[in-house]
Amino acid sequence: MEVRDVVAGYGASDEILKGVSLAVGERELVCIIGPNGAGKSTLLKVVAGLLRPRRGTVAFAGNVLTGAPPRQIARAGVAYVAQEQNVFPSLTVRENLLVGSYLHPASAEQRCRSMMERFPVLRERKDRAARTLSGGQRQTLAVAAALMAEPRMLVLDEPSAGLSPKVTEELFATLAGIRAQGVSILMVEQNALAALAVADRAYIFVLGRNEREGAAAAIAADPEIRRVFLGG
């Protein structure tokens, strides 16, 4: 994915993103970090087709997707997982997975069985309503439902929000495994150090602009970045 000079906001005079750019390569896990209000989640909404940019371009696998509707972007191979309300609470685990296969209805049952084999915690709870799951289990279900569409890229907004350190570690290990199997990941995270530990590269946004970018390990080790953005 390549994002170039994107300007976007939610109102006529509201310019949250002021020309941000980034790239995600094949089999890469890239994270975006930065203070609140930096425009991180806004960019993900642009990438997912939930917000039309005023200027700039979004391209994926050689196809320009700028301003395309979410369904077209999903068909192109990009799956978005929102921070909140990312599962259907009244549906069972199995039903949530089946909904995730809306692009491939003919093979939904087969995909559902494969996904539950991949994530045993979901198989064990397949007939339970999603609202009964723990926070980590709900995030696992949200990611699994997104994978039902067989995307080439996952776009995740704050996947560790509200999770304990142990559950966060388990979730990020799952994401690293997904990346290893060939799915690229673009992730916004407030849990910056944990995200940098599993990411290949990272971008820092400040006030809607690119502030820094580079290898995740180098950013995590930079004393100035740690002081300003990572809590010391």
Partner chain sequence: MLDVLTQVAQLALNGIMTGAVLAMPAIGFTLLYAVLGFPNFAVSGHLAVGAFAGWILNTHYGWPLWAVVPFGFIAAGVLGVATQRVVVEPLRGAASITLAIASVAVALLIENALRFGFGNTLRSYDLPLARDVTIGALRFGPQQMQTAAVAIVVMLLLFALLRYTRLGRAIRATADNASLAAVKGIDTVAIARLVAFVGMGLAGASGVLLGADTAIDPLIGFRLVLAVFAAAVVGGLGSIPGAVLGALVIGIAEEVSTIVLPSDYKSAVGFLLILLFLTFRPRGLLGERRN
Contents of the next structure:
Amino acid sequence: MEVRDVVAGYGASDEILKGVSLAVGERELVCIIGPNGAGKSTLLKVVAGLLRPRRGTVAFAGNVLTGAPPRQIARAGVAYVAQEQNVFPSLTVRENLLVGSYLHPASAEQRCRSMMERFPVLRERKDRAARTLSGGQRQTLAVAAALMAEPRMLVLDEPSAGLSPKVTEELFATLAGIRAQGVSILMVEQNALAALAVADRAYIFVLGRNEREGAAAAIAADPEIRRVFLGG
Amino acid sequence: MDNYLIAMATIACVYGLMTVSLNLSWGVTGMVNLGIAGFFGIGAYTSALLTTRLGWPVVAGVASAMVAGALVGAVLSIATLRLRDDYLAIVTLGFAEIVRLVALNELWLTNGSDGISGIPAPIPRGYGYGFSLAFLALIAALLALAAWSASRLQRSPYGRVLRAIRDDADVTAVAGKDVVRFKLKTFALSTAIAGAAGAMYGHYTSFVAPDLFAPLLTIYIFLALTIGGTGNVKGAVLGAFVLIAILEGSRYSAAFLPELSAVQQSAVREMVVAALFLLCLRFRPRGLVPERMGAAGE
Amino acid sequence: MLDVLTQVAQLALNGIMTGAVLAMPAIGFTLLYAVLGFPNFAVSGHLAVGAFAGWILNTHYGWPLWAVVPFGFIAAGVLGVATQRVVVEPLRGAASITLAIASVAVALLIENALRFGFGNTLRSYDLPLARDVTIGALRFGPQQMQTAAVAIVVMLLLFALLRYTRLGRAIRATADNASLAAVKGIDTVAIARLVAFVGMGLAGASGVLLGADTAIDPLIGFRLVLAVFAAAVVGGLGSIPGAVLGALVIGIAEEVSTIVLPSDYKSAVGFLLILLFLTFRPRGLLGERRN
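Alright, leaving the form predicted on its own aside, put up the form predicted together with the partner chain.
Below is the entire complex, every chain and molecule, led by the chain shown above.
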């Protein structure tokens, strides 16, 4: 995944992203951190095809996907998990998983079974409507449904938002496991220290621009960054 | 001025009252009144019945028509105020049908489809040309009064808040009691104005019947408002005059299609109106007089 | 006493038959609402188109009712896709209420096109007359029973489509959250068109059934539309089982109301129920609480 000089915003006049670039290599777990209003979530929406950038390019595995509809981006192998409203509330857990592999109907049932083996919380609730799940269960379902698409890359917007520290820890362990199986991951995370602990590399955005980038461990260790961005 | 032009200007003012009413509810608070024809009917029948059966003076009839319009409007909006605006649309659309049903079936009261005739006017009809001019002056004054009070309401602090949030049903849903009460009052005022329009129409033509307020009338008013521009009073009034010009123009052009039956001619007219409305929505959604943005802190 | 009971039972039975026919456009209306996000008042016009399309095939070409129903479905469905593409899609991004008003204009356009072509006269289908069947003290009209049976079959098919197929899941997913559905690779524009086809098709098929039961004119849908909204609102706007239940409630309430009200006021019953439900239970009988 290669993002170059993306400029984007919602209204006619506002520019939230003023030109950001990043790259995610194969099997890499990359994390974006930065203060509120830095444009982190906006960039993920551009990557997922939900927001058309005004300038700049997005390319994945050699294909230019700038401004492509979400459907085409999904087809290219990118699975996006929004921060909120990331499951279908009136569909059951099982149906959510099946819709997750909408583009791969042939293997859907079989993947659904293996996904439930991997996440027993989902198996125990497979016929319940997703709206009845707790926050952590819902987040697990959202990630599992994204994995149902057999993605080459997972794009996550604040996966730990609203979760308890224990559940967050489990979730990050799951993500590390997913990455180990060959899926690259790009995520935005408020919980920066925990995210940097599992990430390979990290970018810091400030006010819609790249501020810093580097190896996750180096960023986590930099005293100035710790002071300004990591609250300690 | 030509008698015909005076008559058309008078009708345009009646429609103008309804566009001002619709603008007040839809343009300002986002509450959509798909039953404006029903309120027009309520007003028309209230005043017609009171003045013909009970011999009330016209002024009292029109005032009662406004009260009736306001009361019914308040009742309908109470049921839906805290819900999505779609529900008010369904309720008002259904309401207009019920009004028509009652007008058609309660023969003892409304004379059914024959309607009520011999409705008195505030000025003796015998004055002829003088009557026409005086009535036009009267209704124009009423329209000016309605437009003035509507724009005052629109510029009040609440009006500005409502305009800022009108497209966001969620915000409205969590808004405080005061805002809900203000919306209720605004809607009741708007339906009172529609009632006045109906009453004045009856006193002008001396006749009201159920087919006067078929759903088509509601579409006419929406068309007028869309042409003029939602959200501002000037556009609403202008839209009503443009609408009358279109309707009259289509009446003349129908004469160029003499091989069509009367039913077919009216079908063509209604189709033209519906198509025009859709074209306006698509190509000129902000109307001839666009609402000034920014004033409401957009 | 027994007479009154029999009368009520007969009216309830009639109400169930009415409700079964009403359920089809009510499902269409509620399905369109769930997926497209606005109350589509054009169901009335599409219902009339189905009724007339079926009438032409039946009276001019002698097709029997069972063959005419699918045709009414297709005619109204194709028109529904056309209005979706020409009117609704270009207005994307407009407030739902704007789309609702636009749909009233669409209904007006369609109904007047029919009026232009066929005039205001009442027309009836050309169907073999059949005598009522009597079981105990209750009378069953064979035509009504056939109509109710067709309605039930159509509803079961639709239910199976939505519940058990990949396409049905995609439709329900789009109704829940269209942008999430798009992220999953679902072509939401195509789904919206499909729903316009099915929803308006249901209205068209019910137009044929109604026409076979009574008589048709361009306003056949318009006269029914209040009952359709009432069924959808009473059941819970957006809920398909709700629309079926709501239709039965409205059908029975309308028939039973004739004991105390003149039958001209049947459609007022639906309106009263709308007001009652919106005041005391706005999510309807089976609707979901929306956060």
